[in-house]
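There is one chain below, alone, in structure tokens, taken in the form predicted alone.
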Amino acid sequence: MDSENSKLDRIVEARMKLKARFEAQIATTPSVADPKPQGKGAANRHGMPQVPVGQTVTQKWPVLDLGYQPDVGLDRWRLTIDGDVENPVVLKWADFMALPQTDDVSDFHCVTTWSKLDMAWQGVRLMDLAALVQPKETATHVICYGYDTYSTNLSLAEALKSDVLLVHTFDGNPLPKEHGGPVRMITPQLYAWKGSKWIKRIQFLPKDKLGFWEERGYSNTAYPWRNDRYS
């Protein structure tokens, strides 16, 4: 138990440095420093459109996919973070759950233009699990790989933020199959193609690298209160 309040501890620890690393960057991230809401639940909602131009409320959650859904099981399921850190890990279903664990509630915005609010997960910041394998100062975006050959990129300063989860539950049971359980990665402040379903890997890079819709005319930085779909 010692040993992993210790290393628990490391994280929280390591994690507070990455936050002051990046908070300059993350202030002047469009969704932060803009004079619109973030996207993120009621509070920021009050005032303004429930939720970015061109998008429709929907209470339904819709399923989009690559056309193939892996059926990943928990015994078999690793995430690999690796690229330019200083300790590269493999984690298996234990281990991920054995990382500080986030509640938070969140709205999803999808570029076919649907959008789901007040949206309940819970699963791990990215920002943890940067800290667990503390990026090298050359490391300026990360590139996520799902099981069903998925990709897509982020810079730190948007992957950093407090919001993006990689999340095993929503609304208090396991994320189902189709939605990319047993984990994917959930972006609020993006749309929502920039979290990677079924996630499998995460390399931290020196340099930007585009991921599947980008390489295919997708916004690199897919900003939905910029209405920012298409490059």
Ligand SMILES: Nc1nc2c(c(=O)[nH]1)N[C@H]1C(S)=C(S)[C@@H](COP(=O)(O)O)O[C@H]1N2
Second form
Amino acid sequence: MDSENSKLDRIVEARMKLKARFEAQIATTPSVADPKPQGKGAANRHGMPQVPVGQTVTQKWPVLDLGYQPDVGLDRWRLTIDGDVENPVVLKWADFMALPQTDDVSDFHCVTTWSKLDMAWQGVRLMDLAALVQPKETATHVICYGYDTYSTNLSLAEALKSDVLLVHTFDGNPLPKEHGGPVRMITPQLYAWKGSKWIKRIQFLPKDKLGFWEERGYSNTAYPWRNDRYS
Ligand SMILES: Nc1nc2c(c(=O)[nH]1)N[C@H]1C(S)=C(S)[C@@H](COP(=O)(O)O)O[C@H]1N2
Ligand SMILES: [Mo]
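Having looked at the form predicted alone, could you now put up the form predicted in complex with the ligand?
Next comes the full complex, and the chain you just saw is listed first.
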């Protein structure tokens, strides 16, 4: 018996069940359902390379926060995943790093109109964390909290997409503190405010609950290709 292997088998099995459960919903979200998302009004893509309307490509990586960048050492770092789940967990750094690791390259669209393209990340899929905690049948949304008191919410149809990661590495280096290190979330199909920096807690919920910016008039859906900026 290899207990590490059977642990992984259980994660994969739980993940496949979750995937099957949300496949139909994921398929109807704009970023999957619409091969040429046009948004409201005029054609929604411009320039070369193509970015959502109203966005400009930047080579630099601007920093946005609430005026405070929490210092979370790896020994102090914890990730709580709880709420409407069968198996709530509090992960320490070593637990988190022992989970299946995913490499991905994706774009980053900030609602303040900059986009940074082809960013190379490494981290853990939210899907894999969900498989670990096993959301109850009643779970439909998550709200994520940062160590800086930030919060932001997602439907499970968005949260379980394969490019939604909790990243610890960018371009082969540890994620810098100003960008949310040691770990932040990324949501490449949505505006970047949907990904909490310095992520501390992911709570599964039986209904939607607005996060920090969503409560202050940011769009709850946040599709950059639909120009979903404010509600
Ligand atoms: N914890 C936390 N996460 C956050 C924010 C924040 O203020 N606090 N800002 C959001 C916004 S508006 C954007 S555009 C991105 C910015 O990430 P960056 O500073 O690494 O560019 O993080 C998002 N996640
Ligand atoms: Mo943003």
